[in-house]
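Here's a solo chain for you in structure tokens, the form predicted alone.
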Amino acid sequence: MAILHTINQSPDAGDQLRACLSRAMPDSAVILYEDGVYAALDKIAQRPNIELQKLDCKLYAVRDDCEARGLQETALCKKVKLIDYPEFVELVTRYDVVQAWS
């Protein structure tokens, strides 16, 4: 069963990101939005973002939320595909289950 995971909180706000990534399967996808886009950074505290680099599913971040927080596309993990909110909605309709991690 394909699951779309959504994360809207900063990785510093709790363990939602770690819990989500531990359950993400290859046929899953993760959308980072609102403060969740901070998890898309390629380097956190000057270290590579190993959790995202090892992730074996599709990874998206909402462009408007990245821009609103001053995150440049070049600072994001290479696995992250930027999407807009209409694409977010389209992805929600494509997956069997949507799991919100908030």
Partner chain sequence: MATKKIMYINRATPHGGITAKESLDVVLISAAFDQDVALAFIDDGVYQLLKGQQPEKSGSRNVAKSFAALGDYDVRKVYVEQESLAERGLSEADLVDLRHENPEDDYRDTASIRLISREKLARLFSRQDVLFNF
The other form holds:
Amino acid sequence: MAILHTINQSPDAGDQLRACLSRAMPDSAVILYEDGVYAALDKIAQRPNIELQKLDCKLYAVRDDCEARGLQETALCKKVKLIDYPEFVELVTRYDVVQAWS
Amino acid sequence: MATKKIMYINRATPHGGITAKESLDVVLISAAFDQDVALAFIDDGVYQLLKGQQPEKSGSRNVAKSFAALGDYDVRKVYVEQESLAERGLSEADLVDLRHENPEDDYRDTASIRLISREKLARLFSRQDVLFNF
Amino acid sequence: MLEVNGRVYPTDEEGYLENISDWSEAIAEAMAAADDIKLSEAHWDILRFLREYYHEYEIAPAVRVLTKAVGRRLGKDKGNSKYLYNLFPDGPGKQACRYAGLPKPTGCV
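Next up, the form predicted in complex with its partner chain in place of the form predicted alone?
Up next: the whole complex, starting with the chain shown before.
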């Protein structure tokens, strides 16, 4: 059963991301959206307690939410693939279950 | 009404909720009453000042756009904590350029944003009459 | 609510337009007419200035700020409260923002 995790909170505003990353499995995927996209900033992605580079599952961030917040694509962690909302919906249909962290 | 030194400490992201917008409204209202207003941006609050935000893409108000009017409201002190920027891989070049006319320097066009270390800013907190947190 | 040329536009309880995009010159004229004011070119200068200000900053400026900003952009002879109060006797911040389709100025009570 492959699981899709969604994160919509800044990593400094709560512990959604920590809770999610410690439970993500190789066949999982993680989508960062709304304030969740701040975790994709390279500098934050490299923090010892986050280390998105080392994550062995797929990782996405919503492009519109990055652009709304003024995050440049060049400032983002290379591991993160940018998607639009239709692709978000498509991913939701492709996974067995969605864990929307709150 | 005696002038008070008021500092607004902003720790919220710009589009995660209505906190950033509420803070700005309170700042504008208090500035209209001739108070000595300073703003501080720390932790996630520094994201509010990022250049190139396009909040219409997620349907919220562009707070960074409104910050540009702070000079008109005589808000001239905008402190940004250096460590908070560095922890996010950001620098002053990533921030909007806020300006005001400095009455102490022949109304010369002057930058409003001042980078400040965590330690100095903490000491500056203790020299205010009132601290508001958003 | 405000009715202009057979169309009804939602307003708040103080008469400010709910949707800034509803605004038209006809609406400004109708609001002014209700206050027995005929809009002159001098009024329009201020209304246009306010709409540009709002477009740039997303702020309806309070009267003190309006006065200063008008002085800087339209000249000192216009950037003073006497001139502005002559045009908008109910208060240049409140009344002019309303005619311009903006919300009530931040910092006005």
